[in-house]
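In the form predicted alone, a lone chain appears below as structure tokens.
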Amino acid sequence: MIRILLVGALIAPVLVNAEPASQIAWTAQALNQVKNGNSAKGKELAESCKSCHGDQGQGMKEETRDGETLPAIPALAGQVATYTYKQLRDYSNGSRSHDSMTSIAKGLSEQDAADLAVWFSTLKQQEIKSNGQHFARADKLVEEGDGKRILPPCFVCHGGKGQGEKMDIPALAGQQGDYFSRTLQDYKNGSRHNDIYSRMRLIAQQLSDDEIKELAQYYQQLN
């Protein structure tokens, strides 16, 4: 009941006038397509993903080469299959855009997207060694939220261990911190807008830049 009330309070202001942020509808047919995705076929398709997302779907951290900053690339290993599927279809349908991923996703069928999503979900999440640092603000946001800002605790949707939920809510544990930060900043400034009912945009807009950085570090080291 608490979860329903918190999420309801968060999305209520935008229910009346919200436009679809994604063309994905989680019908029984769509859910079954992902559930029955062919991981063996997904493994074959994922060969072309290794150069960016790593040989084990671990992603890549932000780095600088020859004076040029290369953005972080997300980890896909252990990601919730329905979430990966939705992102691929959103890229294909134009609900989300990226210089490389848009063209890649347009070349994938719905079945290809399901197969890839299932394959990546079977891989073990990367383990990033903790430096022992305590993230007090992040810990409070994850466990308690902030009632004054109508921020529900992160665990309500993403799980107590950052494992995500089966209905396309992403796993956060082990995610590349630089990518995590950039994602929340994109939600915050509105450049990313494929979150249903503006849920993450509303949350990110309430977070300070320092809170975003700390949450990114918190989840990156959560295994």
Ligand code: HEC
The other form holds:
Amino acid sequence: MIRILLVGALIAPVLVNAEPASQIAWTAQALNQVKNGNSAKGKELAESCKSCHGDQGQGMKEETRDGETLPAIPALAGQVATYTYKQLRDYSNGSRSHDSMTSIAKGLSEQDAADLAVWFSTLKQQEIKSNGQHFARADKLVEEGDGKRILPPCFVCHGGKGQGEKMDIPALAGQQGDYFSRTLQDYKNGSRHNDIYSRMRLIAQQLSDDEIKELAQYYQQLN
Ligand code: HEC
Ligand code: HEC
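Taking the form predicted alone as the starting point, write out the structure of the form predicted in complex with this ligand.
Now the full complex is given, and it begins with the chain already shown.
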């Protein structure tokens, strides 16, 4: 007991001084703002997102055109509304950064972010046909994790069908695989650091590059 208290006392000042991963606090006010988001208004605002995130919010896979690689763009359709809201606020206040998304999100008010988040949550998740391939290693990580590495199974947070959970836990089913791999690599190398309590960074750091690729394929085909 004394040891636990001592460790706590040593760690506490570090936690107090550390920059928070995100400025989002799930107050009743923030939750209500998303809950009462105006989907019709979100639909109008979402016109400007289509060129990148697709007509149905399905995202885009990585493509090579004229020798130039266009990076993958995430699907937003069917995403948990509070997660989408948090990401838009995080880009806007600098907790997460990306050339295009930072400037786009800075142009949106909190209300716009809530309206857009609700609209995208009403769209149907894209279904990418399974090619029948079985991903044994990913299956195991999702359902059992790995006790040797202190890796919790993905399903305890992201749900048995990759459907996400309340507040900040995203749906993963049907997500663009190339984006999924890239963002896990970003958590792994710390360039994405807006996950509260470092939940995803701690996990991604323990995954090999091959495991990340397989998990991306597994979730892309899940529906
Ligand atoms: C110029 C192309 C472009 C446009 C236009 C665009 N986005 Fe994005 N968006 C991206 C890219 C690329 C990413 C991935 C960025 C990253 O890796 O952080 C992204 C990421 C996101 C994410 C994070 C998704 C996740 O799963 O974490 C959200 C939410 C989002 N965009 C919402 C929007 C909304 C809402 C609009 C319209 C108001 C919009 N975007 C317009 C390119 C675009
Ligand atoms: C302890 C709970 C927890 C566990 C276990 C967990 N995650 Fe997450 N995951 C989160 C949270 C919370 C976020 C969103 C963090 C943020 O705000 O950026 C997230 C985000 C993600 C994202 C980014 C999605 C996007 O649209 O950008 C991916 C990919 C992901 N997790 C994959 C996994 C995989 C694969 C596993 C299992 C190896 C896993 N997660 C296990 C909590 C968890």
